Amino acid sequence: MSSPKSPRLPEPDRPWLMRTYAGHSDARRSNELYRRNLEKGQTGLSVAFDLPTQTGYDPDHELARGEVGKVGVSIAHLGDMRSLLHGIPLEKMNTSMTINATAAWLLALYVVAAQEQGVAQDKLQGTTQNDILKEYLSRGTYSFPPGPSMRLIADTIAHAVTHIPKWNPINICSYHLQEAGATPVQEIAYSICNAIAVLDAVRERLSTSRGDHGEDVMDRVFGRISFFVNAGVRFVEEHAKLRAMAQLWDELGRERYGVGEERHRRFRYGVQVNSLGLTESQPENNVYRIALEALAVTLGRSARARAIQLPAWNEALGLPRPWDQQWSLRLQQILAYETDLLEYSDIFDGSRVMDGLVAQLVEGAREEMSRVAELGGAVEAVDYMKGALVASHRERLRKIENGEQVVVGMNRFTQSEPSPLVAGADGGILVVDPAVERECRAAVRRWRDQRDPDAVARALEELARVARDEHENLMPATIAAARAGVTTGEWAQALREVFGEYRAPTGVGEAAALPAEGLVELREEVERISEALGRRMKLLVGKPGLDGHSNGAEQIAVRARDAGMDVIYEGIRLTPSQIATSAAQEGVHVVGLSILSGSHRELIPAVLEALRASGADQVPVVVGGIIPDADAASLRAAGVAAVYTPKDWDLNRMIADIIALVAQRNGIAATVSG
């Protein structure tokens, strides 16, 4: 009688690429951090850029105020890229750059820095995220209108496939869609619709642009597209989502683009697990959440991630320290090297539960993809998708508020011992030295003074010429500009002058009103106070600076509107003076400011000063964001009426507070309070 066949693989699966999403302050400090992380066993780089770099502004631009080096590293020119990569062998390194609007520019800087190390383009390995459509939908780091942005993406892909064949020139990013509230069905559908828009743009670009790209170019393009996905704590459903995406991606390659080789149709993805579900309250629980979410992308071999970066336990509090990032890296290493999950074939093969869940997700995604197609594709359907994400995020918050969705430590099991992890003087987070911004401003001015101005002028003139000629690829001129010493802000401004400016939809107007249930008291109070005021209570929601994470601001705007207020929300990327001018001209009763980038210490006082200058200093200001307790106390001392952080998750309570604040400032007795 034969013995049962061993379920173990003859050779274990190789571990995935292990990254830590990192970068802060300036290039020198970030280089030191990268080299320490590599010494600890990290196997690839994942570069976080600050908001000015992501949106195309130099450190000394007005909109960069308070943002330099906060959520990533400041890279203003080739000298910064040299410093960032000093001592890192680029011929061996796999580098992921989370960059979108300025992806072509950062890739150009990387290419030139590598060439200075003696490494040719065709030896480089890595990824540029380069997915602008999800920026319009979720994260806000766009610079140009959709049409020119799609051209930039297509040109980057066409250049990379030909000249940097080991590079993934785009990482279709469903991660931020889930952070903006996407359901699994929406995350699948919208990310694949975004990929279709990109592939169609590349195909058209290749057919009309100059150059011999080869007969199999679309096969190679399809094969170099990767995805960057999210994995939430419902890890069984999240794993099914990945299998569904793999199935739909394979079908798309065969049926729409005629990709014959299976290796080119393989669904290749990297992952950062969910940050949306990390809590400020009882933050130690986030370690368990991150570990469980990592299982979603490692358990099943046929849908296993090939690159993973995990958030730190304290990212709901602020910027993680090196030790916090090390803890997340060790979690990956324990999964890969201590457990047996790499030793077996796919443990979900033949599972009726998994197969049924995958089929359900595929069906739902196809229906949603059809809706987007009916609207003309992802570019034309940005407004629709944005509104749907706002509505889904609102539904998620509603379930948390009424206890239907349990979040341990937040809406259930809230009794807790003080966390020793946040007991230190630093509050458990890394705070960027305010001197960094001054240093970066001075450094970019020195760079401009020391370069060849004629070479810079010629490079920018050529870049603008190519931008006006739709038949030429922008990458060669961009690489030449990087080599000439052009700055990030100059490159982007040259293209803005050709392409124009753009403001993405907010989704607030498209989100349907909530039912009256649960809002009756708030609506009655708004009506009563509005009558006493002599006009409708009016709230201005503002996003100062470059922070594009607008999910919280959108939900406050929608809930205030549903409670009966007039709401002004003009979207992201406003200067303090613009917010103050709008508040004065609109005659608002309260201003709500949202900042998640850590720039609150600089920008909130600037808004208060601008309100005083515009004669609207009597208007109360409330603030929401990732704000440490010490900073919250300073903001209150400066004149802010209330500060809300992620632990303040009950939107109705916040709206009640705002209503009561307006009543109190206008001498009206309030009957509803938070």
The other form holds:
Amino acid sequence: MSSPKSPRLPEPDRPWLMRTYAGHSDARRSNELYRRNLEKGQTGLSVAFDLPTQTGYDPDHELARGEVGKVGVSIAHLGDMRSLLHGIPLEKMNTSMTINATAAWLLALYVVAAQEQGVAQDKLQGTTQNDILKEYLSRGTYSFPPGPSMRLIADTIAHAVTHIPKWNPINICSYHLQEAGATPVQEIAYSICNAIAVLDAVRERLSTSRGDHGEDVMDRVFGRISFFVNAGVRFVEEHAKLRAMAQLWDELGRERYGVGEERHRRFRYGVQVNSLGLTESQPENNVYRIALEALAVTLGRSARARAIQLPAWNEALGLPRPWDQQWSLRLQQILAYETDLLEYSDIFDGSRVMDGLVAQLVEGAREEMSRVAELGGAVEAVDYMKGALVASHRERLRKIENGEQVVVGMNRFTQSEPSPLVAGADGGILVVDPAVERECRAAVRRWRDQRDPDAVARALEELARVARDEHENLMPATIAAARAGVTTGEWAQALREVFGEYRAPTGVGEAAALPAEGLVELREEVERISEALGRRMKLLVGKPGLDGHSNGAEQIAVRARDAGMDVIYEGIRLTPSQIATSAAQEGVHVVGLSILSGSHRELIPAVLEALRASGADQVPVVVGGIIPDADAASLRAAGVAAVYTPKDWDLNRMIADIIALVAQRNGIAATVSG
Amino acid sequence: MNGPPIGSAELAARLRERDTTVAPAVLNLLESRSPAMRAQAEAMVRATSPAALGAEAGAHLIGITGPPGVGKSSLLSQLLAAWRQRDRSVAVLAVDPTSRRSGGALLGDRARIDVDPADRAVFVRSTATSGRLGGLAAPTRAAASALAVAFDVVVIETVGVGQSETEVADVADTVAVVVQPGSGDVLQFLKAGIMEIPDVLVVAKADLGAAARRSLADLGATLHSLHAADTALVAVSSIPPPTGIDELIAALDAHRASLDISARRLHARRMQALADFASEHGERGLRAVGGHRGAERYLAEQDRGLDVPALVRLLEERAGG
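Now that the form predicted on its own has been shown, please provide the structure of the form predicted together with its partner chain.
First the chain shown before, then all remaining chains and molecules of the complex.
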């Protein structure tokens, strides 16, 4: 029993929301998965959308090729959203949607689908990720330029605080910054700067747009901003990071936005723990990493996550199966229901080590925040932040390569028995049925044929009109378009026509050259081969498809440059014919392609075909990404010279391979050391 | 490697037939430093020289330059679209200022230039400056001349304000400098004579409204005070809906029409020969031909029909004494 002096809480805390980031193929299949997950004790939903949905293309668009239903579910219109949520009680559900460029649209579909279920907007609980700056910095699923994107975000927030008051209209993401290589200080600083940019944009919009937003609207806005953070395996420092963020957030609310009520200034966050540190070699070890990372976000009561989703042990191998995700859910349940974690007040209260760590991180973050502020804020500083992230990520890789940073089973203790976990016929991963893409293409065409074309045209016209009028909120027209049967691609296209398209900075140009250490031999070899070729060895690094995870491609591009090559890197989202045209026009000696979204089986052969059509078929192609062994074999059979996966973590060795490949294809003798 | 190398005679013949698809092979050859390839390159240059053609190459050679971040690539995307609408073929030589500290370079320029990959009449090639800040790589000058035989428009895109326009001006028929609203340094550079007066001055980001109008007025006043009434001043915006692009094309065309092309190209060839000679033989070589001025004077006395390799050889003979 608890006494006033007892370290125990009178009542154990309620567990956090337990979710699994899930969704694949089409709405019907994902709905089945969600219902099974809820039966297993999951308490919230976390919807993973496929890349066409995330970037605003219908399944039958050219850019959607190979990506439909791959990394998430395809939602092309209201009918899909209805099927996705079929039989799920939305008045009780708490739904997180990982959606950004098209967040306003998916929220509108959710609102209309809920209304059809008889659930009003003000009953809905959940989160739209809706954070565009980190898309420019890391994740790559942006659609529109920064200005209009910030307006869309501000409009969703302004609409939500009034009409969907229990909804978190934005989740400021530090998660993807860490995945892109951010240090804890960078993760804190850039995400808070990002939040400032959003809050300033909302404040500005509320003051200039039409409509009555009520008293204390900024208090309510501030109170509805939540964060989506990452937690790496250095779990003590990671916990300190969260306490530091809570401190800075409270301060920001008080000082910059004058938020009076303490409850509105509380730092609220959901979390997905680190995927970057998960290994392909000895993948079973990832289970321990995930457990330790979960401690980082649960240990101290005063900075504990509100919602948790954990990755699966096999993410570096491919897409997780339902069983893999269940295994991760069970970890959350053991932590919450078997351990005594929830019975105490904050266990770090008064800890000198923890307070010291927090103080250090806060100080570092403030310094970095003032640098961003000097550049004019987060929107203006995207180039700077991107460059800093690329540099940090490179530093991390360098430490892993030289053994300074130990990764068990990868750069140390690599001796292993064969893992029975990957011995099954499926290789231990989920493979999306290739028929799904065909089905989705046919389904969206049927949908277009069956709706009222006049209503759709009127809705799109109205949307374009509102988009051109800076003083109007885009949400009502978006909700009306959802109801009229407009598709995801049509909604995004209407806005692209008004707002224009955008290519984010790649960050690679800003990365300073590496010290020569470890590169001398590579540089000499590049010089020697270039001399024999007659001109400098030239590499094209390409990212075909909609996959925006560009960290791997960026690191290869920078390292190849540091080794002395001329490198063409055009960023993400290229069609096979764009890549082939660049390769031919630039006269490159080798092409490197990177794909992490699982679309390699369709896109790589398409690039090879396009190279043939451009007359550049003698240029050798190497591929890197999350590529299962079986696929690697068929890619090699199709003409790919080499396939690299996360277990090939030694960049210098990869570059040496590429140099040797160019030499061999051009009839230049290898050196003794090669 | 893109297929077996095409011989110089065939390359020249296809350029003369205005076959734009040989552009990659032309660049591969001109960039090559191997002695055998250089002999081939010379042969190709000779076979596409005005003497061989019987006239100057028909393309409009345009230099587009300006400070980083000013929006040159977005502007170029709009220009490309507009030229294609007018059915003009376009080659872009994007010169990247990336340093070559390690010997390598990251070339990211084409990322921001929007083209239809299926359009054979558009060619974009990136080149590093090989550590020469603001300058042009030797193959870029030669490439501009060679591609001018096959394309309607050849653009050389460089970064910088202050020095780079001078080198571009040696090659291009028309130089357009792009600035953004509020860039007072350009005014200062112009007034102080650090920056040569461009043929066309473009104020980008005209969507910035008042700031853009003020810049336009300031630049107009400055040009007037410098008696540079011939310089066209155009405001453009690349964000939708783009504006000013047609006016810019009209200004570029008007400048081209006003030129004595053969005089301009003759000057360009002589300057290119001098640059090639200097990069091959350095300061010592330059001194041996009487320095920059001495060499220019010497070149001015030579036959107008000589191509660049021939002019370089003359300089080498003179230096060898």
